[in-house]
Amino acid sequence: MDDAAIRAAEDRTLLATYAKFPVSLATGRGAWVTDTAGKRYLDLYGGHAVALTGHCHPRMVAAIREQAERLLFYSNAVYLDVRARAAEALARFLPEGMRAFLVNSGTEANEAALKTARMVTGRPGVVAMEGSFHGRTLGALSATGLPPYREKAGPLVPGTVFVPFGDERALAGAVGEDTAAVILEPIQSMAGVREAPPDYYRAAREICTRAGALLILDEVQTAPARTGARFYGEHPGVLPDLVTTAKGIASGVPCGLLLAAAPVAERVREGDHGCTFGGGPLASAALAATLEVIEEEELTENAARMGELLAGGLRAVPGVTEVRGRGLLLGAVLDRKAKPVRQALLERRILVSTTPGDDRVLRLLPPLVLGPDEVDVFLDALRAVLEEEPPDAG
């Protein structure tokens, strides 16, 4: 199909969720993806920071392709031994005493969480941070703190309390006797990539702890690896008591993780979760080779490597006023907006993000095997596109 007839298709049977870049990809390798008129693009996108690995990582494809054709699919009502090297993937890269429940996406393993941390406690109320973002359905959402996603689907579920990101006296005023858990986002991505300090991480550990309430880190895009280290909470030396990740856990099979520590892991019960296609053949063989290729090819530490390479390239950008985030999640704050930006530099076959919780950052989550070429194609074309036009009045 030519590029016309793709969008057509696409257009006249799927609902109108997606505002879509005007590209049609056919194929990719790496950090770079191709469209179907043979056009190759710069991947600082990576599909909302879900290719990992890279696209179509040789060990990814060999992975899939085997499990394809030994066993497509079986529940969870039996022992698989794919789910079981999966298991054994999982056990050398979490921390000590972790268990994992496996579900499809990150909205899921939020769900799953909320859910875990008012049946452990037999609490009601849950405390979440404004400009959070945990998912589209109905419980997520209702700890989402970004109003444009709220508004159209209430009422929502009851119990949630929003206080500031990063205010540490509103978080310990907030959690109390009927607080089951604090959920928070180490890093907001989608409020503009914000983060907080070190301390605060910490101070949010102790306030749950002196109040019988569960911390959990969603770790929906900062994990694993992304921000140069396997979980977020190793950067401050915090362990939540439960843990959710997905988008590139399985480098593009859908899969998402709900991680809980060992206290709470003893509490869980037959029956008191279930998913009909987490933790399949296809996404356990998915899971465990991103877990292999993390280790082996050391991608963790690459991602801090270049994480800290393009953020200070950008940091010399003229026009750039502001670098967030960490590792390969960072957010390039601008004089100006944002989106003709991302504009100029999709016309330049370069991909990358904005975030609807603050007009004015271009929001990367490249793949982690990126190299110091591809980061000084990206900065050359940025710097380019600021110098082609002054920076807006607002």
Ligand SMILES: Cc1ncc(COP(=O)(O)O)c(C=O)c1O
Second form
Amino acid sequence: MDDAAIRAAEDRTLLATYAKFPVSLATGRGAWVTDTAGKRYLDLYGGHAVALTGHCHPRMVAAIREQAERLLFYSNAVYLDVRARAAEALARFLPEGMRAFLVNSGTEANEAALKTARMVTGRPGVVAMEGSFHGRTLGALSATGLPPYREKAGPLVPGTVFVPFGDERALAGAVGEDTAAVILEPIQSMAGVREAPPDYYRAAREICTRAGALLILDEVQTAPARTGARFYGEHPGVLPDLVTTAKGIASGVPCGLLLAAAPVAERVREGDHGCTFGGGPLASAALAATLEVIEEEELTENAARMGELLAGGLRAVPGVTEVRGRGLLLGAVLDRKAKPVRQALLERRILVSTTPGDDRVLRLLPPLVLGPDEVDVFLDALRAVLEEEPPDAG
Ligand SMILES: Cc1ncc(COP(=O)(O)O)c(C=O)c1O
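Having displayed the form predicted on its own, please output the structure of the form predicted in complex with the named molecule.
What follows is the whole complex; the chain from before opens it.
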């Protein structure tokens, strides 16, 4: 199919929910993707932070192909050798004593976290942050603090109160004896890549412990490895009660995780939750291979190194007024609107993202295999684009 036929086929039959890049992709390798006409693009968007180990990492392709030939699916009604392999890889990767529940997406992981918090504490309340994004199903949406996502979907699940992100006093005031959980997206990606100071996360931990509420970190974008630590909580030295992750955890095969610290895990009983596809053979093979590749290729360390290189380079580009985020989850604040810059970069065959919460932020979520030459390609292109057009007046 040519490009026009591809677009027509999608647009004719699929719901018009997505604003798309005007690109039809066919293949990918590492940090690069190729369209149906054979044009290559440097991918600093990573299919929305999913291409963690790069596109079509040979280890991933082999693991998925091999598993597809052995057993495509079986549910959690049985043990599976491949699920055991994923569990062993997780045991090496997770903080001591943490246990996992496998789902298919970020929103499902957050649903499972909120439900588990209510079941374990016997309390109804959730404290969430203004500016947060936790997913599009009704429970996760109820804790999402970006109004445009919630507006048309009400009434939402009751029991959630919102406080400003980064405000320790507001958080302390909102958490009480009815609070089951505080849910925090440690770097608010959709809001414009916003991070709080380390003390804030430590205070959140203390506030929850004092009140007997659970601390949930939504690490759907930040883990594994993206911020230069296995989990974001390692930066401020915070061990949450529940962690959620998804995106690149299986390098593109749908997979999400709810992770529970030992005291919570011990209280989860048979029948408390379930998920038909969660932990299926294909996802398990991809999860195990992803964690193995992260460890063997030291992608956590590479994310930290490339993140510093990229952030340092960005700070030196005229037109970039601030750089937010950590590792390879970065937001470059521009002296102008970001969408036209994203379009100009696309014309130079570079894919980047913007954010719904801050229209001056260019968001970068590249594969963790990114190298220094690719950082240079991007910085040169951005410099040229920002030089070509003058900044906006306001
Ligand atoms: C922080 C965060 N939480 C949850 C989600 C929802 O994940 P999914 O789209 O896999 O349901 C996202 C998706 O962008 C996210 O960024």
